Structures are given as C-alpha cells and as structure tokens.
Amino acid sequence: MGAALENAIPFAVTHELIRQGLQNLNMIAPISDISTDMLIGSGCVKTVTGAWVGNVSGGMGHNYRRAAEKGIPNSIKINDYSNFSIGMAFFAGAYGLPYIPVKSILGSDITKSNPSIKMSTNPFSDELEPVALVPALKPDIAFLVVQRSDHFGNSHIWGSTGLTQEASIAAEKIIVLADEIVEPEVIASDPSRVLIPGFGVNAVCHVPAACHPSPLIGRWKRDHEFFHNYHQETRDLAGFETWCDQWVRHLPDHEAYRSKLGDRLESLRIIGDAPSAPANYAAE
C-alpha cells in the first residue's frame, strides 16, 4: 500500500482492514504515511517492509514508534529500506530477478540493519567495487487508487505515480479502487495512460475517494487538517483508540465515512481544469 508514495494512498483499503480484524500482516508500504501507522495501532501488523512510517505533515508515526521501541499494542519486525532500495526490490520482482544490485545505500546502516540485503562486489570491474544486492519483493496484494477505470481493471492514473507499476507488476494479485467507472472506449481513447493492463487485475471497486486524506491528482486535494489532527491525537495510545474508534471502526464502510466527512470531503474536490495537451493516436 502507498506504492504511488505520498499520492492515492488507499486508505479505504487501511479502513476495511482494521474494521475487519486482520493480523500478522507484512505491510508493504515505501511511503505509508498514517496508513501503515493506523493498522500497526489496531495490531494488525507483524512486520513493516518500508522505508519510513509516519506523517509528511508531523514526523514518526506515534503508533510505529510505540510498537518499535515499546511493544505496544505489539511488537512489530521491521525491514529497513531506503526509498530507493525497496523501489529497485520492487523493479526485480516485476521483471522475474531474484535480486538486484545497487550503490545508494553503501556506508548506511540499513545494509546492517536489514540481513536480506547482501553486501558482495561487482564480478565486472577489476577492483573489487562494493555492491549491495538488494532481493526482489513480491507482495500478495497491490492495492491501486486510480482516477478512472473500466469495469475490465483497465485504468487511467496520471500525475505522480512512484512505484505504482513495479509494485504492481510485482505482486501476485491487484486491486484497483477506482475513483471513478467509464466505458472502455475512454480508456481506449488514451492507451498511454494504462500502467497496469485489465488483464493482470483480480478486482475493480468504484471507491469514489478512497484516498482520502491524501490527495489524488485532479481529483483530490490533500486535507492537511486531517494529517495535523491524526498526530495530534494520537501522541498517546488512548488517543489513539478513540480516533480509531470515531473515524473508522464505528462506521461500516467508506460510504459512511465520506458521509461523515460531508462537507468537509466537498471542499477538497479539484474543481479547476488543467488538461495536458492532446495526443494524436491516428494510425493514417
């Protein structure tokens, strides 16, 4: 989750998790921010493969934090990798490498820190040139928000997308929550746009915000008030339990929780109109 980083995060996806009781989770998430920080609150995470938790907008995630250092409400294992390393773990599991070598995280700690990364030298140079070999990850499930989808999984995502097709290509099911359904002459229309074809995705749900509160480009602002306000009450573990229990475990669905958001959600629609310029497919 978070594959596009700081952009469509599916928090709709975190919701139903929590509300559901999911355990023993490995959350995949290079830029989480408060999604992976809510479920390691409501125990539902074991493991966190990622390079950071927390909030753009305040600092460490408190949850992530209490679980790290304390235990509390479960002590979590945590796989460290720098943003660039787990997108080139990303790049080898979608092209079938069982690992890939970088440079970038040399002289860092997370080569320490991290015992799956394995440190040997380039066979192509005569000098003996260090190297990391970071493995390839392969997550169960990618869950994707995009702008606009058909009903076969085909879908348009533009604006900053991070690792939305390695992380994608890599896993072994998708899930698309898309903003919004059109027919498939849309998608069509601009090919260009489909990152990951109908093909290789398991389900589509039409989940008209489910990224709420971060934004999604042309559709959604992002609602800094909100990310101000998770971190604010969540310094200790009872805030957080009662943010938890208003904001997501004592509605039923993402439909209750936009109702609850009301106006609120309304007001972070993008309204304004900043088209790119056409492309011409004509074949003669």
The other form holds:
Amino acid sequence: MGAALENAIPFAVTHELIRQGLQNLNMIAPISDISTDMLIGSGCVKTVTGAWVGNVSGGMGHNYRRAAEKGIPNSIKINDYSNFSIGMAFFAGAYGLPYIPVKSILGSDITKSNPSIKMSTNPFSDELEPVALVPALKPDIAFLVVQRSDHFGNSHIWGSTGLTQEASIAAEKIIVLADEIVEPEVIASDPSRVLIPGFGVNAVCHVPAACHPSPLIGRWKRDHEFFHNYHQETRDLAGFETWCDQWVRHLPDHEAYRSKLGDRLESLRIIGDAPSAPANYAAE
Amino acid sequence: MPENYSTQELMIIAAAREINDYERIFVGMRLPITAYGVARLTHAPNAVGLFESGVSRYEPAKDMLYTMCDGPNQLGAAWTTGLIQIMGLLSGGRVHAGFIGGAEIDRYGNINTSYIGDFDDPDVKLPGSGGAPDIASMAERLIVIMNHKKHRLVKKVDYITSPGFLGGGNERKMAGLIGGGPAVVITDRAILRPYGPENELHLAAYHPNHTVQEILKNTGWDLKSIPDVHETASPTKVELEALHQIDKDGFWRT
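Other form of same protein, the form predicted together with the partner chain, not the form predicted alone:
Okay, now the whole complex, with that chain kicking things off.
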C-alpha cells in the first residue's frame, strides 16, 4: 500500500483493514506516510517491509516506535530496504527474476539487518566488483488509488508514480480505488496514460478521496493539518485509541468518513485548471 | 546578531554554493530545496532537481512543499515518472550531488536514520532509510545538513543507514560504491569536510559568531581542522536577494 510514496496512498483501505480487525499482515510499503503507523497501532501488523515508516511532514511515527522499541501493541519484524532496492525487488518480482543485483545498498547496514539480502560479486568482471543480491518481492495484493478508471479497471494515472507499476505487476492481485469511474472510451482515448491495464485488475472500487489525507494530483490537495494533528494526538497509545475511534472505528465506511470531513474535504478539492495538450493518436 | 541574516539563511547559502551549474541534484524538502532555488537564481541557472518519488524539475515549485509528491512539485515539472526511472539515474552514475540529513553522523561521514542501539532490540526506532542510502552511495558528492550537537556528531554511529567513508581510508571504494561520498557537512555552527588519507571529517570553516573551541565541545570526536580553516564567508547581497525572492514569507529569517 502506498506504492506511489507520498501521494495516492489508499487510506480508505487502511481504515477498512483496521475496522475488520485483520492481524498478522505484512505491510509492504516503501514510504506510506502515516498509513503504516495507523495499522501498527491497531495491532494489524506483524511485519513491515519497506524503507521508511513515520509521518513525512510531522516527524516520527509514534506507533512504529512503540511497537519496535517496546512491543506495544505487539512486537513487529522489520525488513529493511532502501527505496531503490525495494523498487528493484518489485521489478524482479514483476518480471519473473528470482533476484536482482543492486549496488546502492553496499556499505549500508541494511545488508546486515535484512538477512534476505545476500552479498556477491559480478561474475562477468575480472576485478572484484561487489553487488548485493535482493530477492524478488511479490505482494499478495496491491491497492492502488487512481484518478480515473473504467469499470474494467483500465486506469489513467498522472503525476509521479513511485513504484506503482512495478509493485502492482509483481502483486498476485490488483485492487483499484478510482476517484472517478469513466466510460471505456475515455481511457482508450489516451492509452499512453494507462499505467495498469484492466486485464491485470481484479477489482475496481469507486471511492472518491480514498487518498485523504494524502494528495492525488489534479484532484485533491494534501491535508497537512491532518498529518500534524495525528502526530500531536497519537503521542501515547491512549491518544491513538481515541484518534482511531473517532476517525476509523466508529465510522461504518469511507462515505461516513467523507461526511465527517465535510467542508474540510471540499476545501481540499482541486478546482484549478491546468490541462495537458491533447495527443493525436490518429492512424491515417 | 548584528548581521542581516539568520543562521538558517547562512546554512542555505553555504549549501547553494555546493551546487555547480548544469549539475543534476537530488533535492530534499525544506532547506535543500531552498538552497537549490538560490543556486538556480545565482551561479547555477541550469541545475536540474531530482526527487526520488519520480519528479524532475528545472525551476523549483512556487508554493511551499510538505512532501516531494505534493501537487505544486508536479505542476510544470520537467518529468513526472517512476522511482526506478529517477533513482536509476543515480545507480547509473548520472547524478552529481545529493542532499541528506540524519539523526547521527560519525567522523567518517556515515549516517544513521534507522536505529539507536541494537537493531534487534533498539532503544529508539527512527523512521528509516527512504532513498538516503541510494543517494549516499551513488551520487558523485553528498551534501549533508545536520544540527551540530554532541550526541548527533558521534565517533561511531550505531547503524550505518547511508554509507560515508565506512571505516575510513579506501573502505568505501573497496565496498564497491561508485559515488564519492560526503563532500561537505553543513551544520548550524560550522562546515566540515573530509581531509587526509583517512577521509576523516575535519573542521573546514566556522560560522561567524562561533568559535573553534565551542565547535570542538559540541562534536563527539576529537575534531581536527584542515590547514586553512577559516570563517564561513558571509552571504553576499546577491545571494541574500535570491533567498528573499524565494522565501517571501521570511520562513528562514528566524
């Protein structure tokens, strides 16, 4: 979850996982802002596989610290990666490679704290050229927030995409959360903007603002204050419980969450106009 | 302070001076992106900014950014793409310099943003690496921004998230890292640079109103000085004007 890094994070899914009380999850998330911290605090997580967990604009993730330092609410296992090395692990997973050599974690203690990474050398070089071998990473499910999709899951995404493409192709199942559902002709009019074709998608859900409080380019601004308040209010576990009851557990679904946000959500809606130039696909 | 600039402004301008024209720079949020903006407006108008989520820009975003993925960083970008495409430039040796910060740095420029204490049973769990090790290991030069406190500039870090010169000397090269490692550490008191065959960080410049003695007292190892250690050059009028043009609200003035 959160393959795009700090935008298009599927917080609607984060909330639902908490409401359903799922446990023992392995959250594969390079940087998913406060999504992973919420899941850890709710006792959903057994393993964190990623590069960074915290509150990007607020600082540390209090739940992450409590779990890693004191085993509260439960102890967690951390599989450390850097952003590029987890990306290459998805790349290997996506394209059927058992592992992939990476250079940019050489010298880092990531190669020690993550025992799945093995050290080797370039077999094609006469000189000693170290490489780190990173095994393929294949998530069970990838949840993606997209700007628009048709009802087959053919989706348009624009703006930076982080590891969206590699992570979702590597995943066993893809679930799309579309900000808007459009006719198939709309998507087909610009196939170069399709990051994920419908034939790989298992389910499409129409969930406006599923990304809140993270941004979605051209649709929703980032709710900076929400991140700040979360940081302030979750300093102790009781504070997190109160926060989580208020924003997640006591709400039945994302529609209720959007209603609770009310005008605040409306103020985050992007109303400006900065369209790209049309691309001509005519064949003759 | 009699000067017409703040310590933070001095740090930004010192960082801007580390960027050369036409270079590709990995830029972080806040202080680094402001330094990048100052460099573009002064001596490096053709520098290119890279953001690991998959954004490349010429001109920095006009609005304040909280994360690299925010809308204003994508509007008018040179390239919005994926992480592998942008960080692949690093891995391919095509990036000149990158900025990172950290909780702890040691005398060989190794940086820890992961664990204080043992990684199996940490005293403090820090947020982790993000893309910092990728930048630290593969960029030609690393520009480090730190608060200068004794518990932050330590003899040896508990965990190397982002490699500097590892155990010193040529250990970095032996580990197979293509980038040149930390070129400079800019703190709120001083500028440190690697010096000598061991590549140990030395005091290169002390900021106005700071003394060598005070800097030594706030460093966790026996900090030596380079032979021509000097006072950090004050910001020029042109540099300050460029900074004020970017920082219209005076965020960095205090």
